[in-house]
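In C-alpha cells, one chain follows: the form predicted on its own.
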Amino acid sequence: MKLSGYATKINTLRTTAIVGIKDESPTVKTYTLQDDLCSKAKPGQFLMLWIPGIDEIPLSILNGGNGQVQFSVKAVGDATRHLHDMQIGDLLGVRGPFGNSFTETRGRVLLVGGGTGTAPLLFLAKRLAAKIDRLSFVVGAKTRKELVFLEELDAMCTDESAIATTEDGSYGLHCLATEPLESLLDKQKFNMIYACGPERMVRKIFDIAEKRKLPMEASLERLMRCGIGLCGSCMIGKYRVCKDGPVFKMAQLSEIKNELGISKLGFDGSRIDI
C-alpha cells in the first residue's frame, strides 16, 4: 500500500521529550509532549507512543494546542508501568495523529465515558461547549481513586454536575455507568449520544440508543500493531479499527453488533471473549 505524503509524515517516528507530568489519580497519569503534527488532532483521533526498549502502544488524544499534545494513561502493563516511571525530560517516539474523529453536532448532547475513556470525550466536549444547546456526562469507574477528570466535566456541563457512578459504591451512584442512562433519556431528549470507554459498557449504550433510535457514536478499542490499516489486528467485523475509526456511528456499529462487546482477536490472531 503506497501511502500519501501526509499519511507518510504523519507515521514517521518523531522523537520527543516529555514537557509535562500530572497525576490524575493513583493509577492514571497525564503527560505532555510537544509534536506540531499530534498538536493538530481532533477529538477521538489517537497517537502511537513508542516507549524505547519497551513497546509501542496506542494512545486515544485528551487535548492538542499550541504545538502541544495531551494524552492520559492507567498503568496496567509492562509498557504503561515502564512509562509511568519516566520523568520530564526522558524521550519518546510518537507517530500520528491516526483515526478519524468525532462528528461535531449541535443541539444537546450527552457523553458516556468509562475509565480513561474520558479522556477523549473531555477533548470532544471542549469542542462542543460554545455550540450546543445542552451538554450532559456520565462518567464511570471502579472505584472513586479511579474517576479521573471530574472538577473538568462538572465545568462543561450544563445545569447540572456530572454524573459520577463507581462499581464499589465509593463516591456518586453505586452502580455502573450505564445503569442511569434509561432514566436520564425519559427525563431528557439528546440529539446524540457519545460514548468511550469498555467495549462491554459501549454494547450496553449501544443496545439503549438502538432501542429508543438515537444516533450514537463511539470510540472503539482493539489490539493495534500498527496503525494504518496493514495488519489486520484490529479488525472488528468489515472494519480494522484504526483505520476506520476509531469512532464508529450507529449504521456502523449495527453491522458489527455480532462481535461488539462479544469478541475480538488476540495476540495470536484467535477470536477470544472480551
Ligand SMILES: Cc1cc2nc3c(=O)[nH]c(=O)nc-3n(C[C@H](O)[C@H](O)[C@H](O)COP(=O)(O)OP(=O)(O)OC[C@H]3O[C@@H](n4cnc5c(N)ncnc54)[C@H](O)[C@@H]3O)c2cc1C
Given for the second form:
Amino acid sequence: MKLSGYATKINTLRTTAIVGIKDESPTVKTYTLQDDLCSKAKPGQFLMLWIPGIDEIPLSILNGGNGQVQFSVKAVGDATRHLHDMQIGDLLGVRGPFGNSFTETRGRVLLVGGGTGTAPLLFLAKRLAAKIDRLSFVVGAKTRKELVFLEELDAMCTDESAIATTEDGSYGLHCLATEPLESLLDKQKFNMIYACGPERMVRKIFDIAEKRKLPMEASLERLMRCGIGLCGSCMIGKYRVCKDGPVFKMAQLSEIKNELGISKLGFDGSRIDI
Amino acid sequence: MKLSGYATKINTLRTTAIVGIKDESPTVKTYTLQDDLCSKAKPGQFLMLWIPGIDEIPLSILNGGNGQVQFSVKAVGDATRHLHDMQIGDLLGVRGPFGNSFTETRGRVLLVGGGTGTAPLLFLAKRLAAKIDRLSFVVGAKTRKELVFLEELDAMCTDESAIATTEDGSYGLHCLATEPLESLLDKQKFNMIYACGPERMVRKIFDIAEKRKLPMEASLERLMRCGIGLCGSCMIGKYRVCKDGPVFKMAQLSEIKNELGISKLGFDGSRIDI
Amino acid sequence: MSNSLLTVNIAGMNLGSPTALASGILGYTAESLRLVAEGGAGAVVTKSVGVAPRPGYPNPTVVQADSGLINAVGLPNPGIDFYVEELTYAKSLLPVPLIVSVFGYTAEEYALVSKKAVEAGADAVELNVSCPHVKYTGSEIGQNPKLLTDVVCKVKAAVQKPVIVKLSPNVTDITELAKAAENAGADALTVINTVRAVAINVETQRAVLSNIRGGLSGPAIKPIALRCVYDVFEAVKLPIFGCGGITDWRDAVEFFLAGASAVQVGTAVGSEDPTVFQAINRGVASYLKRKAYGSVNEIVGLCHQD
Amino acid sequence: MSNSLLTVNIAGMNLGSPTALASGILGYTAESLRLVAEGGAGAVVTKSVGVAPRPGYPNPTVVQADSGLINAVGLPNPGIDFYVEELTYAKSLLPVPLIVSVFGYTAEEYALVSKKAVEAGADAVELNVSCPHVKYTGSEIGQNPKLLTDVVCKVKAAVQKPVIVKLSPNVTDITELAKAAENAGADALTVINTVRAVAINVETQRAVLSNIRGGLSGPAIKPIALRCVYDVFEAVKLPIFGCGGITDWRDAVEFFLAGASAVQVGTAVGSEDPTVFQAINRGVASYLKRKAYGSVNEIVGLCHQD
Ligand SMILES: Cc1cc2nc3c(=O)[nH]c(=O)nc-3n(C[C@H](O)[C@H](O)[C@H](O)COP(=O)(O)OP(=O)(O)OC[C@H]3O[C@@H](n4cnc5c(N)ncnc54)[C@H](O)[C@@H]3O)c2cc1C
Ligand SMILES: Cc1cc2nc3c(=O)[nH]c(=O)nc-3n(C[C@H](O)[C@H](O)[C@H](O)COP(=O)(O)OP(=O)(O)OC[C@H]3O[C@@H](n4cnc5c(N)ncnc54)[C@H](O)[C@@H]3O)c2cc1C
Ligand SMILES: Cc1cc2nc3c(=O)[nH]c(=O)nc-3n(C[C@H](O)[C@H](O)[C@H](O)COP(=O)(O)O)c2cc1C
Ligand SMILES: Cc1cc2nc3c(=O)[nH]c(=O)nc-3n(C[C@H](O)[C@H](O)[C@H](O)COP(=O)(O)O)c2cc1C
Ligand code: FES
Ligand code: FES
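Having gone through the form predicted on its own, I am curious about the other one (the form predicted in complex with the ligand); can you provide its structure?
What follows is the whole complex; the chain from before opens it.
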C-alpha cells in the first residue's frame, strides 16, 4: 500500500446529508454536516465540498467537534447559490480536512477578518480564548448585511467589543477593515496578527505588519481543483495554497510579495489581476 | 483501501538472502532466512518460497524468532533440488506466513511425524514443552538417512526418547510410524494426537484416533498456487488447505474422509490417487 | 434479507442474489462451488475448461500488487471430458445456476466444450475470450470482433442455453466487441476480465510470474471495470455481469448504477472469504431498503439518467 | 549521491537524475517547475498546452480511488501564445531540461504549438496524444497509428528539438503505436498516460467527475504501466520514459529493469511532496551502489535477459 492510509482516507469523498442550516445574513448561511474527519480539523484548514451535479468548491472550516463540522458560505455564483437552495437532508460530498492551520500563540493577538474570511478566525479565536492575554477583532464587509458572526465575535473579545467596518457605512466604522489597524497598533502592543479575507485587504495588513515588524499569519484563497497539492491550480509563487497553505507566515508572505493581492491563476492557468 | 493492510502485507513477496544452511541428512537441509513476518509464525503455518526463475513452493515453518525463520526441505524434484544447490547469500523470495496453526493443549500429547512432516511438530513441541504434562514423539521415515531432527526430538520428550521407525529397518523399529501407536495408546492415556507427514500415514492415524475417540489434529499438504484461498488448487472436500488449514481437527477430518489419504487434485485440476 | 429485493433474472436465469462467483476462483470442484453458493453467491462460474487437459504455468502464478493481485495461472484444467463428471456432481449439489466457463483455440473448440458442458448440466456457458496470458485463446479472440463473432455464432448454434461473453478490458474500444457479441447472438456479457500487467522484483531483477505477463484483478481495477460497464451499457442492450475489484456492497451498487444487472466477485473471495457474497448481499439489501427500492433491478444503469 | 551514477542521456538531453516530473502535475508556472527541479527532478514536463486557452472541466476533476486517483481536469491551459512568456521565464529559472507537453486537435496544431514552445526555449516537446478524457485530441490520435504518424511527422518537420510521444494504455496493442511513433521519427516515448476510468457515488447515484470519464493514475496502474514498458521495450529501439504509479525508488528500479531509460512521477508528487524526486534518486543510487553498478543505464531492460 503505497499512498499512506491517512492521506487516502482524508481525500476519499464522503457523502453526507445536511443536518443543519443557519442564516447568518441575507447572503451567508452556515451548514452543519456529520463528518468525523472534518470534525477534527484545526482552525485554518479547509474542506472540499461537492454539490452533486454542480461543482466542488473549497470552504474554510468554521467549527468542528462531536463528529460534526460547520462552514459558512456566501452566495456568489453558481455553486454557492445552488448550495443556498439546498435543504436539511440533502446530500453533499465532502473530502478533507486539507491544508495547514494557524499556529497558536500566547500573549496579545489581533484578528482581522473580511467577509466570510472571518470564519476560520472565529474558529481560531475559540481555541485561543482560554490561553491568551488579550484578543481583539476587526471585521469588515461591504455592507451591514454581509457582516457576519458579530455577536460571537464580541463575546470572544477581551475588553471592548469587536471593531466592525463597512464600506458603505451601514454599520460600525465607515471604512475598510484595514483602516482602524494603524491606530490600534499605535495604542497597543500585539504579539501576533491573524488575517483572512479579500486578498487586497490581506496585502494591506501585510504591508502594515512588515513596516512595523510585527509577526503575522494570513490564510489565502486560490482556485482549487485537487486540494492535495497535485494539480497546480492554486500556486502562489513557489507555494501550493492547498498543501503548503492556506495559512502563510510573515516570511512566506514576503516571498510571494509580487503576487499577494496583485495576481492569481485563472481556470485556464493564465495570470489574472486580483 | 479495500484489502486489509495486513493480508496484503503478508502476501507481498519479500526477497531475502539465505543466512544459514544446515544439513539435516543427505536429503534434507534446513535454511534460515531473515524475515520479520514469518519469524512471528505459529506452529503449523507455512510460507511460500520463491526459488527465482524456477518455482514457488509451500514449506512448513520449522522455527521462528528474532526476525529469522527456518524451514527444512527435502530434495524431491526440480525446485527442491535447485534449492539444495543454493548457497548462503543467494536470494530467495518469501511470502506468508499462511494458514492456521495447531491449537495448544495441556496434559499428555502424542506427536507423530513422517519425513519432513516432523518439522511443524518439532516447532509445536518447543512451544508446548513448558506447559504440558507429557510429550511423546513417534517419527518415521523410509530409511535412516531421512530420519531428521532425532536429537532435538529426544530432548523434547518427557520420559523415554522419541520412538523412531524406518521402513527398511536401518534405524529404530522396522515398521511404519503408525505401528507403535496402538500399543502406546493401549499403555497410556493421551489428551491429543498431533500428526503431520505422508497423507496415508495421517489417514491411518485418523482411523486409529476415530476408533479410540481420541482428539487429533493433522496438518495436510495439497498442491498450492496462491496460498491465500483463491485459486482452488488445494481443495480437500469443502476446505482450502491453504486458508482453512493446513491444520484440521478431528471433526473436519471426518468430513473429508472420502479424500483423506485417498485422492487429491493434480496440477490440471483432475483428481489423482494418493 | 427479503428475497424479492435481490432476485435478478439475467439471460433467462433466475438468481437468488445478484452476486456470482467469478471464473477461476476456487471453482474446480463441485464442493468448492457449493461452498461459495452457501456463502451467498447467486450463481457460480466454474474455472475455465477447454478440450484438453492443461497443467497451467509453473509457480509463481499469483503475485500481490499494491491493491490487487496479478495472476498467470495459465488455464489449468482437466479437459472437458474429465470435467463432465465433476459438473454432473456440481449440478446435483448446487442450489444456484451453474455457469461453465469455456475456452478454446478455435470456434469449433468453444462450441464442442460448450455442448459437452450443457449436456453435463450447465445452466449457461461463459466464453472466456479474454484471458490475458494464454496465447491464441483468450484475448486474441476477445480483441478481434470478427473472430469473436465466429466463436459466438458457433457456440449459439451448438447449445440451447444462454451464452455469456466475457470481455477483455485490453482493447481500444470495448463497445466494439460488446456490439459484435450482441450481433452474434450472445445473451449476456461479463465485463471485465483482468487487465494485462507485469510484476518485477528488483533484487532478483526478474519478472516474478513464471509467464512474465499476467492479469491484474482486485480493487486496483475497479475504476477501469466501472468505466467498461458504463460504456458497454450505453452501447448494447444485453444484460451485463459487472466484474472487477468488487469487495463490498458499495462496490456492487456502483456496478449496478453503472449498468450491471448482476456482479461477479473474484479476488475478494481470497481476501475476505467465501462468505463475502452474503456480506455484499446484506449491504445491497439494506441500501435498497434505505433508498426505498423494491428490487435491485430498479437501480441498474441509474447513473446514466442525466 | 554520485552524479555519474544517476546521469542519463535520453533523446540527446542530459538529465542529472532519471526522475522527471510528469505532465499535468503542478507545471503551469515557472516557479512550480523550479520547485520540482529543486525537489530533485532531472527534467520537468509542463502541463499540456494547446493553441487556444481552455478553462478545463468544472470540479470535481480529481477523485480518490482505492490506490490512486481518477482525474478529468480537461486540459486547462492558457494557450501557447500566452504561455510562451511563462516558458521563457521557466527556461531562465530551471537548472534542468524543460519539456513542454503539447496537445492539439489536428497535426497542424501539434506542429504549431510545438514550434512556438521550442522558440520559447523548450528543450523537447512531449506530444500528449493520450489524454483519456478530452474528445478529438488525446486518445483519438494516440489510438490510431495513421493519425499518430501524421502528427509526429508534422511536428518533426516543425522543430529541431527532440520529440517525445506519450502513449496511451487504452489500446489493444501498445506496441503498434510505439512502432508507428518510431517510424514517424519520434526521439523517445513516454509510457503511459492514465487508464480510462469512472468513479460512481452510491448515495447520489452519480458519476463523480463532472466529465464522467477520467484517467486512473497512481499505484493502482503501476503493474499495467510496467507491462506497457516491458512490451514497448521489446518492440522498439527508442528510449522510454516509464510513467505510472511510481512512488518510491523500488518502483523506479522496476521500470528501469522493464526497459525505461528514465521515469516520470505524477500522482506521488501530491501524496509525497515535490521532494519525492530526491527520495527516489537517493534510493536508486544506493540500490545501484549495493549492486555494484556504475550507472543507472546499466540496469535498463535487465529483466529481459533470460
Ligand atoms: C481555501 C479557501 C477557503 C474558502 N473558504 C470560504 C468560506 O469559508 N466561505 C465562502 O463563502 N467561500 C469560501 N471560499 C471561496 C469559495 O470557494 C468560492 O466562493 C466558491 O468557490 C464560489 O463558487 P461559485 O460557483 O458559487 O462561484 P463562481 O461563479 O464559480 O465563482 C466565483 C468566484 O469564486 C472563486 N471560485 C470558484 N470556484 C473556485 C474553486 N474551485 N476554488 C477556489 N475559488 C473558486 C473564483 O474566485 C471565482 O471567480 C474559499 C476559497 C478557498 C480557496
Ligand atoms: C502446506 C505444505 C507444507 C509443506 N512443507 C514441507 C516441508 O516443510 N518440507 C518439505 O520438504 N516439503 C514440504 N512440502 C512439500 C513441498 O512443497 C514439495 O516437496 C515441493 O513443492 C516439491 O517441489 P519440487 O519442484 O522439488 O518437486 P516436483 O517434482 O515439482 O514435485 C514433486 C511433488 O511435490 C509436490 N508439489 C510440487 N509443487 C507443489 C506445490 N506448488 N504445492 C504443493 N505441492 C507441490 C507434488 O506432490 C509433486 O508431485 C509442503 C507442502 C505443503 C502443501
Ligand atoms: C487467480 C485467478 C484466476 C482466474 N482465472 C480465470 C479463468 O480461468 N477464467 C476467467 O474467465 N477468468 C479468470 N480470472 C478472472 C476473474 O474471473 C475476474 O474476471 C477478475 O479477477 C476480475 O475480478 P476480481 O477483481 O473480482 O477478481 C481469474 C482471476 C484470478 C485472480
Ligand atoms: C491531475 C492530473 C493531471 C494530469 N494532466 C496531464 C496532462 O495535462 N497531460 C498529460 O500528458 N498527462 C497528464 N496527466 C497524466 C500524468 O502525466 C501521468 O501520465 C499519469 O498520472 C500516470 O503517472 P502517475 O501514476 O505517476 O501519476 C495528469 C495526471 C493527473 C493525476
Ligand atoms: S488545488 Fe491542486 S495543487 Fe492545490
Ligand atoms: S493454494 Fe490457492 S486456494 Fe489454496
